[in-house]
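Next up is one chain by itself, shown in structure tokens, the form predicted on its own.
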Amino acid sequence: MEEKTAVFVSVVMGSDSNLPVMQETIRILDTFGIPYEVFLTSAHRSPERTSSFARTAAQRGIKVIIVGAGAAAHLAGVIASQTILPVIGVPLEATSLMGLDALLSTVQMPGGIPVATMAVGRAGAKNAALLAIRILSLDDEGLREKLQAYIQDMVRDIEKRQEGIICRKS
């Protein structure tokens, strides 16, 4: 019998159209070997499903919830209002406002309903995964070492790119 792996991160989306951007979150979690689930729900179109997910996430072993949503983008706040887990919001471009509406909806939470809000789009999706990994690494030395190695790889990449730039002294 196959043993089921514990899942630590939920990647939640308000629409399957969000998946191309949220793949960046998934890619980073895969890079670090973080077990995750992907869950599709809508604050507006499936409110009972959303509430059930939020209320049961902690007892299912989830440690961090990453939520990508566009337009009105109420999903992260609705989830955060019903769980004590950290919620990281990723505003997504879904309307002619190019993600500004989603950014404002995600960041403007009332006092007492915290949502860590990332940048709009792919950079935000990547940073959401990295913030979740930082949270998880608080209790995991091995994960902390992987994160430090990842950061050092970024430093080496910048140094390599510098070598390719021709500098002229005046």
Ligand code: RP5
Second form
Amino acid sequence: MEEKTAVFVSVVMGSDSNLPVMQETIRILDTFGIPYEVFLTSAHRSPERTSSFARTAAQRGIKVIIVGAGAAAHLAGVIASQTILPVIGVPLEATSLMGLDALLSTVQMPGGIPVATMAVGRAGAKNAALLAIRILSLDDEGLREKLQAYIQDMVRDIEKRQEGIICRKS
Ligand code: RP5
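For comparison with the form predicted on its own, would you give the structure of this protein in the form predicted together with the named molecule?
Expanding to the full complex; the earlier chain stays at the top.
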């Protein structure tokens, strides 16, 4: 019988229209070799599917939930209200308010129900994965080493760009 790989991170989004930006989350999880699932549900359009997901995530072995949503983005908060797993929210641009609506809906949680809110858009989607990895690395030495290597790569990249500036000046 084929053994199922345990899934540690759930990447949830309110619409498939969010997928192009949330690919940034998926790309980082792939880079670090983190097993994940992608789940589509909407706080407003499919409230029961959202509840059932949130209530069963912990018992399915999920450790961190990342939620990308746009417009009146209540999805991260609604999920956080029905699980004790850490929830990371990514506000996305989906209306003429360009993500400000989603940012305020995601970040302004009432006391008692935390959602770790990232920046709007691609940077937020990327950082959501990196924050999830930092959480998972608390009890995973190998993952901590991969994170250190990733940070060192960023340092080297900045140094390389500096060299590029010096060359262009002369
Ligand atoms: C939210 O409504 C989704 O997260 C999406 O960003 C927004 C618009 O959804 P679509 O009309 O593109 O499906 O629930």
